[in-house]
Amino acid sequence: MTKQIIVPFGPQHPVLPEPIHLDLVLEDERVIDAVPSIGYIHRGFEKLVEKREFTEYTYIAERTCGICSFIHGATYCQAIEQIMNIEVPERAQYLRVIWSEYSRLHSHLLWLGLFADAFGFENLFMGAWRIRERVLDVLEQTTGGRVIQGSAKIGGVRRDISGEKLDAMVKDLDILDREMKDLTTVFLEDESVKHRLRNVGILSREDAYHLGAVGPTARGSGAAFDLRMTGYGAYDRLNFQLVTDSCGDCYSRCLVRAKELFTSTDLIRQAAKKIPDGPIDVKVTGAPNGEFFMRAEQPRGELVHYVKGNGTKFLARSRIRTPTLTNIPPLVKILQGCELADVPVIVLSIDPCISCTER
């Protein structure tokens, strides 16, 4: 009879960018089961609604995560706007799309670099982060912040982008596309990368559905689910095709994110072309009285901001459910039966963001 041992993995590990702990049950070098433990960086964000006015809480929501901060802030604002029946100017809706897609580019390029580092391809890691700098430069030029943008507000956005700058951004996207094409070609066609990712960490479409997988983790298993297709914000006036793959392994999850880079640049081009003139915000008076459950598509999948107002300047409740939280049960399923050496690659393949998960 083979003896089982338990090996702790994380929360600190040379490959992991985020503090997640897993107790791995092993038979020889094969993982039989994985027991996750989270809660190492709880920050009490949701308690702050009692001390910060609902207009100020936008800044708190943005600081949920440094990688996808703008989408957190914009999703929170949309929840408040729904409760208060605020009509957001059309130009502001398009600007939100542009900054959301730049945030997606930033997140996916960061992840591709970390993923390359996980399987030892250092040159690929540096190449991905070099291209990411170009995206961060645009975010800094248009919002004033590289990581925390601070441009989302209830009723619209705080900053505008001139027509000349939008034209320059579109031209820069051509250069960005060429550089990303060279980068993703290595990820998708290099034989050493394929050898490391193919048939590793397989998640079936049925398991993805029943275990609640979202984002590229679900789309890599063939589940055609993306909240941008629901048309919130200005997405209903833009056209794009979902990126999916049916194999469900680490390579498929990498392929989905690599191809979504070009979906994001195309959406930015469309938004820059269609954006109308007009105001970028409306004056907000009163306080929210009611509740709303706002969903949006983060780089990692479905993000939920639940907000409950009581008619005062302080909210009664704010609850955030992040995509990483819903992707942990699928991760446990993926790890069962894998080799110990593949654990870091599999964990990174869901793009875990524990700072998002632990508010």
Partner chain sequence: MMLPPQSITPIEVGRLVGNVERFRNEGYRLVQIGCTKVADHYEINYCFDKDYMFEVLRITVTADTEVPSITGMYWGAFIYENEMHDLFGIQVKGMNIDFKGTLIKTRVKFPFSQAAEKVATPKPAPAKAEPKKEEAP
The other form holds:
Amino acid sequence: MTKQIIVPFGPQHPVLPEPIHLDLVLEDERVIDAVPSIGYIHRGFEKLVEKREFTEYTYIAERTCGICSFIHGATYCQAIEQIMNIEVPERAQYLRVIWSEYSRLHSHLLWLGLFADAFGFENLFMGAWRIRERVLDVLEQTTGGRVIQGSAKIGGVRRDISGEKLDAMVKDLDILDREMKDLTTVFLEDESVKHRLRNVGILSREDAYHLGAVGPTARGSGAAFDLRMTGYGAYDRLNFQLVTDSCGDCYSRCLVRAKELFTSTDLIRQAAKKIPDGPIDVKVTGAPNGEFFMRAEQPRGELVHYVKGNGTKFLARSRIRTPTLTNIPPLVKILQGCELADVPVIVLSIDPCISCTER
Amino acid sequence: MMLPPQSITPIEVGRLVGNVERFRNEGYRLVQIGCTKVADHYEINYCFDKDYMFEVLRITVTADTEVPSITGMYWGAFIYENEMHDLFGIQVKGMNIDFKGTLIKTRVKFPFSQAAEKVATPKPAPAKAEPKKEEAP
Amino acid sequence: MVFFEMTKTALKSVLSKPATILYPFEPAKKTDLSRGHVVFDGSKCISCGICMKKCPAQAILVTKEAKTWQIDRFRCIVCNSCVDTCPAKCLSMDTQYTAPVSVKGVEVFTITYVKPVKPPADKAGAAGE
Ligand code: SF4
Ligand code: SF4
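Having seen the form predicted alone, could you now give me the structure of the form predicted together with the partner chain?
Let's see the whole complex now, leading with the same chain.
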């Protein structure tokens, strides 16, 4: 029997912008087991509900994540709206879809960049982030924040987008589409990239489904579910196709995200065409009494905001189950049996967002 | 659009494993396990999903009840169960990977099982300095 | 087999203008809606304390007696909540980000608003600046 050694990976590691620690049990170069540990930056957001009124908690919920922030805020608002039976105006629902999809674009482009960096393609990394800047500009012009949009509120949205601005945004999408096409071709066609990603870190459909993988990690393995299909917000009035792939390796996960970019731009176009005129918010009175599990699709997968109100201004409980938390067990499974040199790429391929995980 | 209301099935702790096994056999996936403190007991919600059908099982326990682990059916559940143990102090028996309270290390032990007052939040300090001249806006 | 797919983009980048700006020699990008920092207008504030209650970061402290309004810019998360809820409209959001400083501290402003009272003669003289 070969000798086993333990190599610590993280919490500070060049490929990881955020702290997660993995103890890798190695036999020669092969990883036998991986033991994750988190908890380096736990912030206790869920505890804060007892001290902040539920309306202000929107801002805190939004700051759970620095990348998919808008979707966090909107999902929390939707949970409260469900409990309080608030009918959100149509226009607000469409605006939420538009901002959610821009967030998705920005998150996926960010990830593609980081992923390129992880397999050592610096130039591609810069290219992805240059395109992402376009998306961030639109977000800042329409909401006032580059990454923390802060435009969702209970009962609607806080800002409107004018008709001209929407037209300009749609026109810009064509340029964006063209640039993203060039970018994703490199990811999906270039032989050196393919060579690095194909057959690395395979997750079977069975494992993905039962270990609780969500989002592109699950869809890359052929487990086809996307919470947008449940039609929350205005998604039931828009058409889109699920992107899935069956191989379950790093390349598949990359492919799913790359193709989802175009789904997002398409959704924005549809929403911009269908968006009705009207008010953007309704007045909210009273306090929530009841509970609801609101599920939404984040760039990283399914997000659950559980809210329990007790009829006062302070909620009894808010639980945020972020996609990365549930993607950790599949990650551990993928790592078992891989090569040490592949670990950084595999860890990044699930798009870990540790700050999200440690609400 | 309002979403349909969700059904929550309260069950006893003893019947948890059997029920979860049924979900597993029917092909549900585990969405999450979450704990809530209500007065002096805890509610634990087990959420499952199959083709967007959402099911919730709920058990109600006290701080010293031993909750059976469901990692036998859902291997990935260890992350939620350890979290539940570290934040609420719920005793979970038979986890496949037991971090023994080191998954989330907190200064206060089991912070979520205490009332909010005990976990202090700093208040803004009252102004001690002389009010300085107002700056031009 | 596709090799050197990146060459096209790389060549284009060499020939085009840089995508970045030479900050701080060129000003950073900002838009009309950018949330930079909260600006307080002491002449309109009615010391109601709503901003203090509605601030999710507990960055604001309004002292009625001392007539001061103070903000801890290090706590402030620039969420715009106070600006939205202030009934007297004395808060506004500037697009300029807070300048970096080397010591932590709070900024204290004086509330100079005077309630228009029926006989304004002596009271206004005492409280105004
Ligand atoms: S912007 Fe937000 S965080 Fe800052 S002082 Fe106002 S309410 Fe508080
Ligand atoms: S700033 Fe506005 S909200 Fe705050 S105390 Fe003054 S009037 Fe009230």
